Structure formats: C-alpha cells, structure tokens
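Just the one chain here, laid out as structure tokens, in the form predicted alone.
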Amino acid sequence: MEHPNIIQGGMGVGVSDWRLARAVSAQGALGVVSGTALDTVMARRLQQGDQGGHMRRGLSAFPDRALADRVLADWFRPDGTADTHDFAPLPMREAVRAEGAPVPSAAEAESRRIVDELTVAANFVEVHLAKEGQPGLVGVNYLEKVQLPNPASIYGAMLAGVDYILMGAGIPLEIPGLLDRYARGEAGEIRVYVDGAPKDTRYVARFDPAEVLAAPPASLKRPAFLAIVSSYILAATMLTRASGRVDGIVVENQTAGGHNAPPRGVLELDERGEPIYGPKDDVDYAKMVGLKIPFWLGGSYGMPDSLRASKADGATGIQVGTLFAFCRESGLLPELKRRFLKAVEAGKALVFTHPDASPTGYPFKIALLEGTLSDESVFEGRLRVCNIGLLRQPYETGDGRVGYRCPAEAPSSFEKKGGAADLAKNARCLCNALLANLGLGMSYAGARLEKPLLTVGKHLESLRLLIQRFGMDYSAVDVLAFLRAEVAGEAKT
C-alpha cells in the first residue's frame, strides 16, 4: 500500500481525539486517534451529557444495537454538563491465568462485561467518527505498557475499519499476530507480565468477540501495523521476532513528547536532573534502510524542511506530535493551549525530561506550567490515589494470587505491596492528570479537582515559527501547510 508521508502523533489521553484525526486524515496525511483510556474518556463524555451528541451518534452506528443501548444505560447522564466532574469509576481490569483460571463469580463476570462492552464501543466510536464523511486513512495509537485493555481496544478499532495500528512504549511483539487472529474472526490474547510469577505460569489479557457481541463478523480488515521504537536494534527485533507482519517502523528519538526510551547503559543525569543521552542512543538510518521496510522519523521533525531531511535519510516521512497538540482541533483544554503558546511566543516555555515522574519508569517530558502537576507544590498537595489503574504493575502475591501496585499511589500502600520507595517519590498519576488536560478530571467530595499535566516535545522552535505565521488559534490544516511548505515551494519551481 502507499503510505502517507506525514503521521500525526497519537497523543494521549484524548489529545489526539477523533476531531483532530479526522481533520488531518481529510488532508491526505495519517490522522491518528489516541487509544489510551478511551473507555474512561467515553464514559466521562457521556456523564457530562455528551455535549454535541457525538458519542451517541457514534454508538448509533455500532453493529450490536443491544450492546450500544447497554453502554448508554450504564453511562449516559442527560442532565450532565461540561462542568460535571463527579464521575462514576470504571471497574479495573485484571489479568487471568491462561490455564486453570477459576470460574469468575457473578459479580466478576458482570464487571468484565461492563468494561469489555464499554472498551469495544469506545474504540469503535472514536475511529468511526474520525473516518466519518471523509475518505482518508485513520490510525489508532496504543501503548504496550498499558497491556490489559489492548485486546478489547484493538478489536473495537478494527470493528470500525481502522487502517493503521501504531504501538510503542515497549516491544509489541504479540500485536501483529493478534491483528491476524481478529482478521480471521477469532478470539485473541496477549501475555501479561506479572512480577514474581514463576516462568511456567502464563498470565494473559484475552478478548473473545463471541462473548461480547451478539453476532461478531466472520472476518475483519487487517490494518497495517507500525511499531514505534527508539533504535535500529528494536526495529530489527520487531521484524525478526514479531508474531505476524510488521508493515512499518516509526523511529522516535528522545526529544519527542510523552514517554521516551531510557538512555542505553547506566542512567546519568545532567545538572538539571535530566537523563543524559549519548552516541549510543543515535539511530543509524543507513541500517534502517537496510531493513527494507517503510520507516518514519519522530522527535524534532516539525520544520518545513523535515520532510526533505527525512527522505534524504531514506525514510518514508515524519511523525509530528507537538504542533498538532496545540491546534484548534486537539482535545486539550483551550486555556492550557493558550497559556503554553503564550509562553512559547515569549520565549519562556520550558520542557523537562523527568527521569521518574511516570509510573512506567520511562523518562517523561513535562511542560513546566504553573498550576499543573509539574509544580512541586501542586504535586505534593495531591491526595495520592489509584482509581483508574492503567499503569498498575501486576505482581504475584505469596499465596499465588495477583495483586496490583502503582508508584503513583500512596507510598505507604505501594511499599506495603512490595514496591520500592524510591520509585514512588516523584511518580505522578498520569491517568488522572492526562484526563484533566481534556476537562475530564475527577472531583472528590465536590471540592478537590484533579490537576492537569502537559507533555510536549523538546523542540519548540517549530511551534514558535508556526504561531508566528498562523497565530495562536491555528488549525490542523495550518500545521500541514507549514510542514509541506518546502515541498510545495519545490513543486512550484
């Protein structure tokens, strides 16, 4: 297939929503929906009254009418408003033993039903809305680190006819094979890492369409799969060890927003406390060309000459996130966009690569913005609670059961479960903070509201030049015009 040369980054949670992906896709680039926490995003949109009616419109296209009606019955609040923040919690997912798993109780079965149905429907709706009324290609981005929802999430996206699946934050070796099984109309599962479990004990996250849909289709279109990696070695590993076909690679360097791969070798910090990257972390693009597979370059590739530069290195094109994150169509709160863009315009915007802010243990880019969790006083004042659980770490307890711990929960609770104190010291709850970026933060007792945390790439010069040209209320179309400016100029000459 002919691949687009510009990929819009799948920024989560909900920054790359259906509006942004649709706007980009309609212009011939690859619009990408963030698949992270879409079940929570849709549940909260519905509890806020489904402003604009978009979730209900998407659900009306879902192929199982009874399931869509149950989702609405479970989550839709007709009296909700954009200021609603007293959200009902979702049941948390759990890993299961591949063999010998006990039969779930009635309550456990009901909990699984609720979360599976919501997850499948939410991913269907987001992709369906992104594809609605336009012929362009649409992708969805997931994180390998967020394992438990991925089988159900991916099936929902495929049910909506998604064109690309992209995945990073780990080595997603099992995902291509999962796509193959779903395309054949089969059930699928992926292995889940459980700390402390014996090597011969296999835990999985599983999804069987026949257990959720009344009449699942006998086959589905198999989307192209792009692995997001940080090195040639990982790219080669995906091509030689993956469970199915890998259609392309996105090579993302350490200047990109969100999670970054840790430096190779012993972790060292500079005078600011940021990880030091060296020559070992650079990618040999000539070796990438030798893999004979399409690849894109991400991280500081947001300038008008970036397309030409990427192609000179043998790449198919570029992946761009930060420029799209602050455009009119992105899911970020307008006030957060405005404040950060003003700081960029004034030359005062700062981005810090925090070595241990993320519960995953990966370095994480944080925009230093007053009133967000980048502010130490705000971070210290937050009640540490784990109520979404996407980044929980499964571990086997002494009696053979599975427990869950997260460095961002209360340190005393994390340590009681066997977690190391130093991992909890600076860990932010990304689940709640990234939802707050969208206006979907939860309130507690009607008073305390979860605070946001912005993540952006390190290279801000492209963003400064973009707003200099188009102003602060720029669109996704403006971003694409900016990125294609040099190519358009060459075409004219």
Ligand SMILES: Cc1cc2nc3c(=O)[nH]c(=O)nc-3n(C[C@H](O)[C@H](O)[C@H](O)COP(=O)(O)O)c2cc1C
Second form
Amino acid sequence: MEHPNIIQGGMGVGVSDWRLARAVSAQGALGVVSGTALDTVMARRLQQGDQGGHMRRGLSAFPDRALADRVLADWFRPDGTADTHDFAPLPMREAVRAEGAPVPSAAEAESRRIVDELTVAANFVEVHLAKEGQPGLVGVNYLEKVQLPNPASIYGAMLAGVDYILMGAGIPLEIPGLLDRYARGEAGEIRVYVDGAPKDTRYVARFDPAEVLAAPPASLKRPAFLAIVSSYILAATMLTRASGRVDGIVVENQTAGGHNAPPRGVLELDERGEPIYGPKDDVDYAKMVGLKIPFWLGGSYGMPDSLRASKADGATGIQVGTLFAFCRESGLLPELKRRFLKAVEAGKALVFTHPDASPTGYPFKIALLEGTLSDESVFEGRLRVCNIGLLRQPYETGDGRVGYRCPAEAPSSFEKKGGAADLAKNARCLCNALLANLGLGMSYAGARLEKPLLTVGKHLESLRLLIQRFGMDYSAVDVLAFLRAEVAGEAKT
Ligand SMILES: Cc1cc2nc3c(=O)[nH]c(=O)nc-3n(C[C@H](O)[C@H](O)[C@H](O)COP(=O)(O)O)c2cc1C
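And the form predicted in complex with the named molecule, for comparison with the form predicted alone?
Expanding to the full complex; the earlier chain stays at the top.
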C-alpha cells in the first residue's frame, strides 16, 4: 500500500473536522478528522439548527434510514441558531461487566440506544462528508484514553469507508483486532480499565452492529491502523503485542500540540513549571527503521525542509498539526485563530506545557491567551461541573459497582470518590473547554458560558513564516504548498 507522506494530524475536539480533512485529502495528503466527542459535536450542531445543512446531508447517506431519522428526532432543533448554547446533555456511557452483568433496566437500555445511535451516526457523517465527492484518503483519530465510545465510533467510521484509523494517548493494543472483527461483520469489544477491579473481573465497552443497525453489512473494508506513540519501545510493543495488524507508527515528540507523553523517569519541572525532557526522551530513528514498518514524525515538523529531513531519518513522512489548526478550514472559532495568529506575528505568542491541566494526567500544551482557561482567574471563576464525562476514570466502589470520577469535577466530589486532591488542583475540564473552542460551548448554571482553552505546538516559527507568506487567512492548500516547497515535483506527497 502506498501511504501519503504528509498526515494532517487529528485534532480534537472538532479542530480537524470534515472540512479540513476534506481539503487536505483532496490534495493527496492524508486528511484526518478528529473522532473525539463526535457524538456531542453532532448533537450540538443539530441543536444549533444544523447551519448549512451538512449534518442532515451526511445523515441522509446513512445506510439505516430509520436510525438516521431517530437521531434527527432526538437532536435536531429547526429553530436553533449559532447562538444556541442551552444544549441538552447526552446520556453518559458506562462500562459493562463482561460476565454476569445485570440486565439493563428499560431506562438504561434507552440511554444506550440514544448514545450508540448518535455515536455511530456522527462518526459515519464526519468521515462521509470528508470523503464526499473526492477520491482522496481520509483517516480518523481517536484517543485510547477515552475508551468507552471507541467501539461504536470506530464502527461508524468504518461504515463510511474510512481509510486509516490513528490512535494515540495510550497504547492501543486491542484496536487492530477490533478492526478485524468489524471488517468481518462481527460484534466487537475492548477491555476497559477499571481502577481497583480484581484482575479476573473483566469490564468492557462493546458495540454489536446487529443490536443497533437494522441490516448491518456482512463485511466492511478494514482500514489501515497507525499507532501514535512517543518512543521506539512503545512502537516495538505495538508490533509484538497488538491484537492484529499494525500498518504504521506515528512517532510524536514532546513539542507537538495537544497531549504529550510525560518525560521518562521521575517528573521534574523547570523554573517555569514545565516538565523537563532529556536525551532519554529522544527517539533513535535508526532503530525505528529496523522495525521495517512505515513511520511518520510528528512535533515541530512544519518547516519547508521537514519532509526532506524526515526522509533522511528513514521515515515515510511527517504528521503536522499546529499549522493546520489555524487555517481557514479548521473548526476553531475565527476569533480565537485571529487573536493567536496576531500574537504569533507580533512575536508575543506563548505556549506552556502544563504538567497537570489535563485530567488525563498527561502533559498538555496550552496557549496563554486572555479570556481562556489558561488564565488563572478564568479557571478559578469556572463552576466545576462534569456533564460530558469523556475523561472520567471508572473505579470499583467496593460494593461491586462501578463509579466514575474526573479530576476536573468539583474537588469535594472527586475526593469523596477516592480521588487524590493534588490531581484535582489544576485540572481543567477539557470536554467543555475544547467544545467552546468551536463555538459549541454550553451555557450552565444560569447565564454562564463555558470558556475555551487552546492547545498549540511549541514550534511557532513555522506558523510565523507561513502567515508572513500567505497572510492570516491562509488555507489548507497553502499549508501543503509550504510543506512541499522543498520536495515539489514528487509524484505524491
Ligand atoms: C489543536 C490541536 C489539537 C490536537 N488534538 C489531538 C488529538 O485529539 N489527538 C491526537 O492524537 N493528537 C492531537 N494533536 C496532535 C496533532 O495531531 C499532531 O500530531 C501534532 O500537532 C504535531 O505537532 P505540531 O503541533 O508541532 O505540528 C493536536 C494538536 C493540536 C495543535
């Protein structure tokens, strides 16, 4: 299989949406939609009246008409506008016991139906729209850390013929085998990590197409699977221990936007409070070549010579996020893009690797931007509510039940559930903040509106050069021209 040399990194929530992935894919690079929280994203777009009609167009292509109609009946508000923010909450997903699970009550079964149907449809629609009317390759990105929706999400993307599944934020060992099962038309499940559960108690997240779709296809195309990891050791682990075929590896370093792997060894912070990385965190590319599998390099590979440099190290190419995050087609609010790009132009933009802002426990890059949750006073002023719950950690309560806790929920409630106070101190609610980045922030506690929080990579020089050349309102095509400048003339990049 000939792989593209440039991957536009999946950027959640909704930064790399179908528009961006489509623009990139149409140019012969790999366009990737973010699969994170697509159920909520689509429910909110529909409640905002489905501006432009794209969700309804995507749903009209969904193979199960009755299911698509139920999704519309559940979520579409014809009177909604871009200013609608009083969104209805989605039922939260729960892990199920693999053996001896109690039969769900009628109300629980109905909640599962609503959220499964929405998830499978939303992932289908995002991939379908990215592929619509153009022959390019489209991928979807998920996070291993956000386990519960992954089986239903992956099935929905496969139903739309997704070409690549990319997965990071953890070690996605079980996903390749899950893709094989769905490709054969079978049901699939992944093991869910439940804190404090005895080893022999298996909790799972399960999606059985036959239980959700009226007539699921007998087989589906098996997409290529790329694992996103930060080290040679994890790449080798994926190749030896994964439940099915791994088609390639994206090696991402600690300068990349989004979540980063923590430094190896004991976490130490520098005088600014950022994690200190050292030589142990560097990846030996010669060893990567020895794995004899295609790999791409991510994190500060956004310069015109990056593609050539990656190939010199034996890589197939590069994965780029930050440059695409601020282009015309990305899902970020134009006002946020403009403010950050102005700071970049003025040489005043600052990006901080926060050791504990993310409830995942992974370091998370945040742009220091007034009025966002990077601002301590904005963070302190937010009432801590947990109403989306993607980053909740399941735990066994002691009486055999499963509870859920997130460091970003109210500290008193987190601690009551056995969570450690120091994890809660700086934790930001990424679920709500990242949705606010798109204009899909929720109003809560009366008139309050959730505030954004931007994540950006550390290497801003490439962004500065890009806007110097193409201006602030640059496009995905401009980014690709910038990245391909030195290797222009190659057949496929
Ligand atoms: C706004 C933004 C959001 C991101 N979200 C995700 C994500 O949800 N999942 C993921 O695997 N990587 C995510 N990333 C990382 C990118 O996919 C990409 O690997 C990274 O940005 C490459 O480094 P660069 O920022 O220096 O270009 C994100 C990056 C940015 C800038």
